[in-house]
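Just the one chain here, the form predicted alone, laid out as structure tokens.
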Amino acid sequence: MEKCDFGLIGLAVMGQNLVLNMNDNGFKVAVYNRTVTKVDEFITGNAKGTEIVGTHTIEELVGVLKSPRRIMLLVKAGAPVDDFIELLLPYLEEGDIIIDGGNSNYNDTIRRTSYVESKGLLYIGTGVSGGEEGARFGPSIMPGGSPEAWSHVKDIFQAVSAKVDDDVPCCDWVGKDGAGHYVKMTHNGIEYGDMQLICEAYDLMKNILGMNNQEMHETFTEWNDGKLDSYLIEITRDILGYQDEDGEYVIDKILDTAGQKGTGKWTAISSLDMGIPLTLITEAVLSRFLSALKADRVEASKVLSGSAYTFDGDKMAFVKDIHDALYASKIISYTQGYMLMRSAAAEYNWDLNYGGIALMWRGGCIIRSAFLGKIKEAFDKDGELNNLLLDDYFKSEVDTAQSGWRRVIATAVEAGIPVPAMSSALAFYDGYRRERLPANLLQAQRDYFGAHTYERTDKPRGEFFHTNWTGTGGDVTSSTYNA
């Protein structure tokens, strides 16, 4: 039998639906799952009439496999993908690779690939995004790891990604050990942040417009042919307008519970751990979880009081501001993630090309939408660009959104509807833009209780001073300081 191009193993969903994608771009793939009946089940059904071939043990699959042997894991993350990576090791020779398809965690695969290396194998950790269905006719593929890995997966990777402005793919190298999971789990933040503002915008006009499902998903159709075109508009302007055999909106009965899988609140910690405010994003996982206390909502929905407003302003102008205020926090959603990677590219020392992350994030993934071309035309235009909201294009599309951002936000503060992703973007663009903070009191209360010092603004940066506020505290200093 002629020898494999790939192996894969895990059958689910995703991985079924990528060997497919593999087998329709003439690539020959070897399948294995743990629970081997899933494989002949596969082979017999969705794989019949391909050229796919079904193993049933982990030295059966790493035997039909061309050497190099490129043997990726679409398994859960976390001790799953260290049992499998022990399980292979024994079969595999050296300059072998180890792909590692899932969300896992970027510490993970830091320390997975130093460990696979130490082995003579070399490893990739890579972010699958777009779902079953990207998965099955082109997903955006963001790999990292061992560099000298990639040459071995190219090929294959680019023709079964996405492909956006004349056939280019979305699959690009990342960077080294963690890079490409690490950018992987920004995509998925700004995803979480994605969602809530489309969230908070239908909030808006079903509770303070009063607008209908029917006027709701006219709405999203428009927003789809304008600034706003992208996956996370389209679907919504499908589901608000999809009716169940009753004749009945499925939208409304759906229980306001959100569940999630960690990749957002690894983004919000991240964040903490580079000190970079990612309010919009850590606002959004928040939100999540406030859905989930729906008993203790209700129980507080009939003790607690709220605003008692009624709108009578001009409704379809407050459609547009609601409009420009999602499209103006979106801008902040990107910047606040791409000021998380440049911070992480320093920490990790990874040659991130972020022009090219844009460019991987066009096609084939959940956040997919016109507005990242405009992206990748700021760090083409300019490669050092350290903030997005520096770049002329989006300087001036927040300065002409941020009228009707601004009363779309005083409004829901009257009317007592909570908009918690759109406000922090306000508030962080409003402190951003902000030569000087109140942080000068907070330094200065930091100084009094605990003699942690402060810079002043008539020294130098880097010259520390302390005040005895009391006369009691004498001079005695501590010996850290953390801005």
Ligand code: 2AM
Contents of the next structure:
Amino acid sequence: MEKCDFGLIGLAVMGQNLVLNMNDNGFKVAVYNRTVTKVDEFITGNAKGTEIVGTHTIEELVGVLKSPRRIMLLVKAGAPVDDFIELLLPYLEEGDIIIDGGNSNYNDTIRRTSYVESKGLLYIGTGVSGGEEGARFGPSIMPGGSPEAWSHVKDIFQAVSAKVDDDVPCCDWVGKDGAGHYVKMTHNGIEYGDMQLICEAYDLMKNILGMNNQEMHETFTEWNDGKLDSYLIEITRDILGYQDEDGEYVIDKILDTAGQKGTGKWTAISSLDMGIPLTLITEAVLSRFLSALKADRVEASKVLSGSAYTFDGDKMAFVKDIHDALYASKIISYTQGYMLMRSAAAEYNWDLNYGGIALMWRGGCIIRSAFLGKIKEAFDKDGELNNLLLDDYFKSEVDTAQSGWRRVIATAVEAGIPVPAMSSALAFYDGYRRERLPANLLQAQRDYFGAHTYERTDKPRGEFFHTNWTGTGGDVTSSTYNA
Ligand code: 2AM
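Shown: the form predicted alone; wanted: the form predicted together with the ligand:
Following is the full complex, with the preceding chain placed first.
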């Protein structure tokens, strides 16, 4: 038998679909699964009539692959990945490549890359985004790991990935060790932010303007033809228009408690660790937590009062303002996401291609949008662009949107409708553009109670001063005491 090009372990839906996609693209794939009966079910079921080869042991899988062997794990993140690495190692040879295509934490991928390399093998940790549909017909693929591995997987990864603008693949090498999974994590964080922003726009339309599902469906239809053109706006349009057999809107019957699998939380944690003000994504994660407190909210709703506000302005004008608030906030969210990646690149010594990342997200994945094309253009103009907000295009877009954005936040506050993502985005914008913030007072307070010292506006940076505020504390400064 002619040997196979690629091996895949893990035949859940994502794994099955990715294998079928590879098969469609002319690659011969061998598969294995922990529960071996699923291999036969797949071969006689969804994979019937394809070139896909089923194997029943790890040894058999390894035996049918060409060298260097390329084996992807698409199994549950965490211990199962480590377990399979251990199971594979005894059968693999120098130069073989283990690929983790699951949603692994980038810290695990950093550790696994160095471990697998220490055994003479190569490792790739790759983000694969686009859900089941993406895996089948073209996901966004974000690989990182051992750089020498890239040339061995490039053809197959780029062949099966999504394409934009006449065949440009949404897949390129991201960087060494955990870079691919870090960028995938950031993608998921941005996805949390985009979804929260859309939910806030929905809340404002429904609960300030009193719009019905049909009206909102039409609004999202219009928005999807403009600057907000994206997968998430498109599915929101469809969700709002969807009626069940009884002609009732399904959206109104869905319980308002959000679930999560943790990648948004990881993004927020990483931003806290690195000191990056990733406010919007973090608010999106916290909003899911608040939504999950359903029983508490039901109780509180009976007790706590809000506002008696009623809207009496121009409805259509306010819908336009909501659009602008969503759009400007989205610019802030991506700005913050890119700040995070820039900081991670410095921390972990990755050489990230920021325009290339926008291109990878442009198609195939959940946050795919026309907007990402604009981000790509910004980095094409200036590869060293320090902050997206300073790009001419985005600067002028925020300029145009900001009056509507401010009106939305002001109205939401008056009406008592929470818009944590939109309002934290505005607070970030108003903070970031300020030459002077009130942290002078904060430094004075720290120096007052803890002698933490401060720098002065009239002296060079790096010189530290202490004031004896009370006249009794003496001149001793503190560098270790943290009150
Ligand atoms: P299974 O079919 O044998 O359950 C998605 O859940 C994929 O991850 C499936 O292929 C599943 O295998 C695999 N998986 C889940 N938990 C696992 C574990 N603890 N060890 C090995 N594979 C696991």
